[in-house]
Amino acid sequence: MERGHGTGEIIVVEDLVKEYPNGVLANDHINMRIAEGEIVGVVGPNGAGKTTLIKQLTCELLPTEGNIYIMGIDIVKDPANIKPFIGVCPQDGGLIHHLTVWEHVYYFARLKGLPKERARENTDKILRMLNLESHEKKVVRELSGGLKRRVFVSIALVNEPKIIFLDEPTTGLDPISRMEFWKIIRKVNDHHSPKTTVVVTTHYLEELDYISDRLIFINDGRIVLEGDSMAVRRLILDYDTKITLPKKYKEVVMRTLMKEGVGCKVKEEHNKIHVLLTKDDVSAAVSEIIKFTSDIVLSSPTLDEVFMGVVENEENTD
């Protein structure tokens, strides 16, 4: 059965539920929609579902319940034949040290069923285009970290799929290394005509703001937000101001904020809170805060920290 292929839209998820043998309820009930082309970012704190997501749209769990159409093939019911189509970086994985970069990519083209003459053209095209070429002769263990996820994105590329999924792919490298890798990711969403749909988990928000069209976050399974990545930083950016305050005022803080017309979303964490206000309502919440203590903090928040505030107060108003 086709479904979504044909209206722009590349892939379509329906009510996608993912329980383990454990009781661990992954997933819950995901509904998703990703237009070819897009650039989309799935945020969420760990734990939150994330990799369970991208192992079934790569045909590497089976859902509990749900549909998944990619290209408009049921995946559940027919995994074989969507997989030329799509290129994996997985979280985790293992490169084989004493092998070259070149090699890597030539021999996983022969395995992904390209023949010998493309493989070799493959191989040289995508490490151009990811900057390697000067890095082939190399074996992989004298590699950086930040040259290792690009040989993985070399490998995810190398049969030119036409969706690439990419999870936690900047987990353990250092602020430069991760730029430099999201200028490569929108270089290869660009190469292409139709553009390259690219899938993308972290954890890491001010990434996602740098490179995503939209952004689907997501929290113990379930998706709490969505939207493009303008609408959504506006929402995030808004509130930049935080007041860090003990964990025992927070009733009375909030009752008397709510009575005062403050608009303010909180962030709880151990025995402390941490109120987040957009910068109209820093000068009156602080006023009524100091009525109670003043034990307070002031400071700017991360994007993490908004992004968990928005979603805690959402839950709650559920």
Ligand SMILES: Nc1ncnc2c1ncn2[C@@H]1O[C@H](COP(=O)(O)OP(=O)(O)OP(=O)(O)O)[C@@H](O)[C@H]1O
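Everything numeric here is computed off the predicted structure, so don't read it as measured data. Rigid core (definition): largest C-alpha set, two forms, superposition within 1.5 Å. Residue numbers count along the first chain shown, from 1. First, how it differs from the form predicted together with the ligand.
The rigid-core alignment places the CA of residue 46 less than 2 Å apart between the two forms.
Relative to the superposed rigid core, the position of the CA of residue 131 differs between the two forms by less than 2 Å. With the core held fixed, residue 100 shows a CA shift below 2 Å between the two forms.
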Given for the second form:
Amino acid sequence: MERGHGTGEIIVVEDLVKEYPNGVLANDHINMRIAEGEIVGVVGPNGAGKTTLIKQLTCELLPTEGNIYIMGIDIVKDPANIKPFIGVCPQDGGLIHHLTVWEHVYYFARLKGLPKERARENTDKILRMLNLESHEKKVVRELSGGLKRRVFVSIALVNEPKIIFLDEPTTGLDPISRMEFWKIIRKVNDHHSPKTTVVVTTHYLEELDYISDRLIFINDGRIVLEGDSMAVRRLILDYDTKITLPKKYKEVVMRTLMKEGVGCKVKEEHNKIHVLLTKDDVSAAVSEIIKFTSDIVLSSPTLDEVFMGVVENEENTD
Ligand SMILES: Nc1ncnc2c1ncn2[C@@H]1O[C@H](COP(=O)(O)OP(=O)(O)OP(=O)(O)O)[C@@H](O)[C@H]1O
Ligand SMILES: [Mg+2]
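For comparison with the form predicted on its own, would you give the structure of this protein in the form predicted together with the ligand?
Below: every chain and molecule of the assembly, starting with the one above.
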């Protein structure tokens, strides 16, 4: 059955449910539509269900319920027909350590069914695009983590797929390598006409700035927020400062902050509370809180903590 194709939507997911045999509900009625050429970031804390979603979109895992259409093909019923059009960079993939970078990409091109000449041409082209040319004769075992991730992406791209799925491609990379990596992904997205669609997962909050056109936040297997990346950023990254203080001051501090018109989100943890604030409110909040205690720590919130803010925001606006 055709679904989505012809309307510019290259991926259509309807009520997708994945329950593992041990009873874990990893994806709980996920609905999403992705347009051709978009870069979509799927973001969520550890265990949110990102890898489970990617595995179903790439035919590695069968859904428990729901439909997935890619380029109009029902991929649950007809996985073989979609595979030539997609490239995958898995979260936990292995490389063959004694092969060189060039050999690696070339062999995968052949495995994906490209004839020798095209496999050779595409390998050269992809290594050039990912700035791996000067490393092409190195054996994979000798590469840094960042270069290894680029080899993975080269493999995903070598058959010139229309869609690439990248599951946490920047894990373990330093901030500079991560930024370079995202520049390359933009280049890949832009290289073909129509543009290559990119679906990428991450749990690095700092990366949201430059990775995607659109963000889909998942938590506990469900989409909790999605939208244009600027709008989503404004909503969640506003709460970019955290003040941690002893829990016994919660009532009095909350009362005072409310009286002073300081908006915040509060999370309890053991004998502490974490107060999430916007940059603009930090100095006002600190000057109120130190009237009660000097036992305070300022830091950046984690993704889980920001999520708490997001979910509450959504509930409050309902
Ligand atoms: N094969 C499996 N069998 C049973 N439960 C699983 C399996 N794989 C994942 N899970 C569970 O499903 C939930 C979602 O896991 P998933 O790997 O999709 O999360 P994730 O968002 O990719 O997390 P991370 O950021 O750590 O990669 C978790 O509770 C996890 O423990
Ligand atoms: Mg994962």
